[in-house]
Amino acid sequence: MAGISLHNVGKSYGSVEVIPDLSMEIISGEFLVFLGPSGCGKSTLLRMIAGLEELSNGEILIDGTRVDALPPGQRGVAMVFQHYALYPHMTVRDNMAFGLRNIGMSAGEIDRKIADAARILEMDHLLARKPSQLSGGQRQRVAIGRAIVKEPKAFLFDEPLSNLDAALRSRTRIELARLHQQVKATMIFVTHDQVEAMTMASRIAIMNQGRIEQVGTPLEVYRRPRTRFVAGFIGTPAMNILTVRLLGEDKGGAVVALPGGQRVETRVPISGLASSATLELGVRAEHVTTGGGIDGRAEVVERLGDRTFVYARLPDGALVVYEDAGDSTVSVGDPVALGFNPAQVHLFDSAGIGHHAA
């Protein structure tokens, strides 16, 4: 178990600045997920922690010890790669033993560790096989096993589930969460998939263009997105974002108007909003109610069984998605009347910063 500190970490490839200046504390024993769109610098950051990429700026500490000048093997971290990176000419057993032999561990101890890991991952029957004789899911297990036997201070995962099919992915998610409870090590997990982040993370760090937009528990980032980017990135379907105009204040909350003139009440304190040149309103599908004063017409109806998502076109051209019951009778072309739950409406100022109900 070890905390990891990133102090003003920066990375440039030539003149291309991938990570400008990033600082954060990863708490000992937590499951931290770096979440962000592809190309935002997640892998680069993870690889800098692992020692596979040099820092252009800043420092990295593991357990209070500076590691950014140490070679990868001496940082006490283990990494699970996206394409597994198993040694193709070695058996599963040798794949797991390789790192232990290299540090001169005795054969007896190596055997014991491999047996333990194989038991945890239920893969005793695979030990004599070569990677080419394994399925994608089994290779994934071996890659995780290879990390476990090293008993690292921290596990680093770089999109390890992205090559698995949907069923296997959700099963592996559960297993990783269970593994985290079992080994109680710090785990850093990189993904572009918000479902993976939401389901496994103790905390999520949402990244955008090499910067951290917000760090928080899954519910924090879902309920109180710090920026418009986070609001748009977290949640399926994506949060509705509408351009609005500030009208005034009522009952301690800002009142805004949609482009079509419809009045929307919120519980967002007005302080700090008036100076913003533009304003955007954000509301999730489950917080859009039917029977309000905003008229629209159903354009697309998505029936998921337990609930229905209806995409309604407002007269001003904006598209609003709302959640309806599973047995909703709405069909395409029907007129709908919508309202927004004032306590769940967010406002984003011209700097993209979110303002939420107090």
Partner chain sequence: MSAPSQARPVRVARRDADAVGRRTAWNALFIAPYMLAFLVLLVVPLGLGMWLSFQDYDMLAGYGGPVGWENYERLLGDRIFLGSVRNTIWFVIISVPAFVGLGLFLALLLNDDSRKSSFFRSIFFGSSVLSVTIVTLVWRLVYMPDRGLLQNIAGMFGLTAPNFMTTEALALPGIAIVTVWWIIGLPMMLFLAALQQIPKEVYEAAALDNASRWRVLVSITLPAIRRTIVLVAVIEVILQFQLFGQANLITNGGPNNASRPIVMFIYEAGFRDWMLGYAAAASQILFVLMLGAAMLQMWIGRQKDGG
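Please show me the structure of the same protein in the form predicted alone, now that we have looked at it in the form predicted in complex with its partner chain.
Lone chain follows.
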């Protein structure tokens, strides 16, 4: 296991600045996920840690040793790519052994490492096959096995599940979480898929335009998003975001009004909000209640079996999604009356910074 330190890391391609100035500490043994939309710089950052991209500025330390001037093979990391990059003419065993033979490892040691990796990934029966005889999920498992045999200080995963179908992605997520528990190594995983991040990560670093918006456990970033971007990016369905104006304070929390004039009480302290010219209210679907004083009309009803999501249009044109029971009787066109749980309402100021219930 190894901790990884990023100190003022930056990357530019000519005049295009991809990562301006990024610093963070990756804790030894954790499963850290860099999460963000396409083009936010997360894969570039991973490739800089791996040594596949040069830094424009800053430094990277692995286990306390500066490595940004070292070639990839000397950094003690192993990378698993989105595309499997397996040698098509080699068997699974030979694909896993190739890198070890190149460094002169003994045949007995290679066999031991391959046997251990095959046992962990439950792929002993695949060792004699060639990549063309494997499914996509099996090929990705081989790519992960090729990383395991190197016994690296850290594993780097660059969107390794994006080529798999939904069911296989779900199973592979479980395999990777189990792998982390078994090998207890530092793992860094890049994805744009929040479900992957929420289900696997010890911590999530949410990136936007080359910067880290928030770092925290999955529940921390879900329950207390630091910025409006995080609030809108994390969660399925996305958090409802509504423009509001500040009315005052009641029971220790800010009171705001929707564009239609409906009053909404919150438990968010008013301090820090009064000077903000613009406020936005955020509330998740599960924290929208029925039977309140906000009128709407059901526009879309999404039935998922165990729960139902209803998308309701308010008189001012805003769309609010709320969670109803799996056997909900709401139909498209029905009037609905909504309310917001005051303790679960978030307010975002003009700078996009989140303010939460005390």
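Residue numbers count along the first chain shown, from 1. Definition used throughout: the rigid core is the maximal C-alpha set that superposes within 1.5 Å between two forms. These numbers were taken from a predicted model, which means no experiment stands behind them.
inquiry  = Does R203 move appreciably between the two forms, meaning a CA displacement of 2 Å or more on the superposed rigid core?
reply    = Not so; R203 is displaced by less than 2 Å.
ask   = Does the C-alpha of R129 move 2 Å or more between the two forms once the rigid core is lined up?
value = Shift at R129: 2 Å or more after core fit.
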